[in-house]
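Here we start with a single chain on its own, the form predicted on its own, put down as structure tokens.
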Amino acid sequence: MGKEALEKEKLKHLLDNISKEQLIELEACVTCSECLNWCPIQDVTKDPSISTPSKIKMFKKFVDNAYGLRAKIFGPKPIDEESLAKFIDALYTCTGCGGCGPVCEVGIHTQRLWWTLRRKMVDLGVTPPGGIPNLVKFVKETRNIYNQPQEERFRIWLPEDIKIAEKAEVGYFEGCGLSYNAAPMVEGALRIFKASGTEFTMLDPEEEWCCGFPPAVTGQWEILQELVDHNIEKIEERGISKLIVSCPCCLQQLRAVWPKVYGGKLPFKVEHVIQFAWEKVDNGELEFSKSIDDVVTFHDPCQLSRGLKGPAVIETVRKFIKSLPGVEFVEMERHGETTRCCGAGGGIRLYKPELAMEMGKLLIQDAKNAGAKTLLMCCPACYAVYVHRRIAPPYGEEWKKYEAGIRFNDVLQYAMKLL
């Protein structure tokens, strides 16, 4: 038997820490298959025996192995190294979009349960496929899933015009994605501050370390607690009361994650950035002077509209984009909870760079479709991939040639320039 094979031992806690409820829900699939008329993934490999209930079969017959009627009698079954394989990969072949869960006939909350079987087989002692576990050793060196200097976070976007106050209630956290691989997305952000006239503060580029998504999304949870305890030390230290945040996975973090981990309440309230623009629009404090004429629709990504504890920014931001001069805002097919994810998480670009760009160009085909010249997108993931185009090798060169007769741009980066 393989070393990553599982061994009667290892089999005695594969239900430790999987709840009640999910273990109904694993329970409940009737496999009627409806998941795969909206999942990424088999938008491009129709490839059923990697879908929803495929995982879930597999991962019940894992538990048939430890605690069904043979296991009474005669012991857990050790799990073969070649149906692990099978599971592991169908499991990570998966962008954890969570695109499955609002059209499951039978409500199974399923970007939950995918997060909760790749923590679990993690804590068993499986390594996560490809170059997925570079990211919690990345992270432990350079305090950020890229792997580049910490000092030099804010020399990449920092505009010499934008002051940043020594404390402030008002604290804005950027993250990995877009410092590193998104820098435009925060000059919009605080192009939008400074035009609201509103101070703030931030960490310096030391202190803030990686929000720890990317470890847990991908079952990486062992240093959560060290990055957790890390950022809420430094963010209270700054005065900050309103934690103000751009990344759609970094918010997913801080309002579902951290406070597991820190154990309560967090000691500050958390708002995304675009409920924060909108605000200052709907008050009267930030006001555009200038106008284009664009249409323009709309990518709801995936951890705001369907997020384990996501707010409810699917309305604001389109109430947001409407009220910028001469826009004219069109809506594709897919949106809000039923949005298309762009192919950029989950650790699938480490993993299986090629289904990254096929559903990638999806996406752009939706939003031709609807009739729009620009894009918006309000997720670094989802810039890297369509302004950047940044994919994996061998990949990556393909996907930067390839034409999509439609620009990208973030919604606070457009925004902004009608300031």
Given for the second form:
Amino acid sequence: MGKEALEKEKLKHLLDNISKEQLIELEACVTCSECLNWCPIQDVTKDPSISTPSKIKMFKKFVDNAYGLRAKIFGPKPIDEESLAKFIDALYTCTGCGGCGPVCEVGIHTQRLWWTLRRKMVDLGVTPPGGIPNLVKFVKETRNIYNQPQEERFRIWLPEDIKIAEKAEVGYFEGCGLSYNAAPMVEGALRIFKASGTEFTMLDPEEEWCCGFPPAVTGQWEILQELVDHNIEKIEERGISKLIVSCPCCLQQLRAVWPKVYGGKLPFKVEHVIQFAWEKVDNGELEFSKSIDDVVTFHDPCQLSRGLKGPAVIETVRKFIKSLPGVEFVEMERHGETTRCCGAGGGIRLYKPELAMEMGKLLIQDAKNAGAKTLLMCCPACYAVYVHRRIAPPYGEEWKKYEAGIRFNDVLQYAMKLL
Amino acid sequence: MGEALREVFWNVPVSLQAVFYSAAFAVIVIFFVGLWVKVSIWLKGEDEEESPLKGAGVFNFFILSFSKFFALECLLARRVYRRSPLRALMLAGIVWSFIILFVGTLLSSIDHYLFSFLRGNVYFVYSFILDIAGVVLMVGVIVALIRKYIIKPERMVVSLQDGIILSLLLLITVTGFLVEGARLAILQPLNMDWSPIGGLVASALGGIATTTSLKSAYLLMWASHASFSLIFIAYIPYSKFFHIFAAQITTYAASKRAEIRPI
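Alt. form predicted in complex with its partner chain, vs. the form predicted on its own above:
So here's everything in the complex, that chain up top.
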């Protein structure tokens, strides 16, 4: 046996914060391997040893080491360095897209399982690989995951004609991804507010802190309490009763994680910006005066289609796109709960950016196969990959040269031009 | 000529019967120790606020594991059917035949230990159903073996346990038919139409062996069949075949998930 990486004392805490349902899920996997057919990582690595069933099998072995029959008779068996390293590599060579979940034949909620296991490993003192620990370091220093100046969150580029109220019932939460990597997405949302005559407020650039999704999805929960408490306090100070969010990851975080960290129901409602926009279109408060001759498709972001129970939002997005004058909507073969991951999530760009780039190419091919001229999206991570071609160096340069042969845009930025 | 029936432990000496009972007792102990280890791990898990399993204990796990065997997700492999009708057919075949053979064994025990009812026409129907279930199980297992080891899709996780479990199931069915065939070949009952596969095996064995040699071979086949079956049962809680219980619970939980899951 190799050097001990998780000693007996730590193994006592192996099952802390893991639910009964998840422990049963570990035993339910029958390695049918259906999930491998839907996994974006498998698309580009073709390596079953880092797949969903393999990850489950490896963690089950750890549980057996700590609590199995042998452990009950002879005491827990430490986990060696090699086994732990293999598990960590598999656990983080994953976009956390959850594509394996809806196709699981025994109903394992895989996306949630990866969150839990990553958090478990960090709680046991294991450092995430690659540049992933920087997420927390940056958030601690600058309150955003990109280590950018706080005032640049929106103040430096905010159009002058957009008026932000000091206090309002409707609030808009930008998120780091939109602010620093997809600013035009924010402008699209704000123009929709303006065009529909909605009075809204936003936290000052220094007041809005990271929602905590990137640290949470990579297992680094120690910073969450501070972020959640601060953001909720500032949102309440603005008198917000309905918080509108563009980023699907922020939405997932606010709806599913914040209440858990906050310790109860949030003191405001949380809604996706396209749900808000569609309501305005539907009741006649928002009209488009221009038309466009275009064939578009929409890429369902993972966190909208699988992280949350998706249809309510993703169906609304389709209604909204179809309401745009002149637009012909075509569907990609993989959409809804089986949508293909763009390759940007789960910290993969900070660990294995070369895989992110290859995954990105596959989605483009899907959109072309559907006959689309424009691929619409509504997630800043997808936007960063496709519109800004932002992937960590040296792969970023190669990715920028890749000729996609299709246009990319955010749904609201696209819609904004038709106002 | 007496009434049609199957004598349990036919041609098996008392000493071998005693060995079987001792081994069966040991297997039951091993099975329940394994079950206890698994369930005690489950009980260490936290209760989630919005989980359908909130507050669930051993009794709930037991009820769900057994009752959901008879849910459409399991009996018709409904979740599998959405992705691959052929694989769903294979799985449903294995599930149905497994249940039928399990119930058949229970009925045989009741018939042997409590009151005798597997006689005459009832026995014929019983024999026929179990024969067909055995074939379905064998075909299902062979298809699974071909898929795992011959077709070998590129995206497939194959472990040693797959080989052990599928081989054990195949050996159990094959030796089961050999035992039945040898018994029929020796006893030569008038009506073998209700045991179509056993009858075929009997004809084949009758053509190549004498009654005396068949009687000795019968014992070997019976001992093999009993051994493989007991090993299989003992192995269930220590292998991924334990999914037959766990998957019923997760499938139920998945169907009950709240709109927003806690993470």
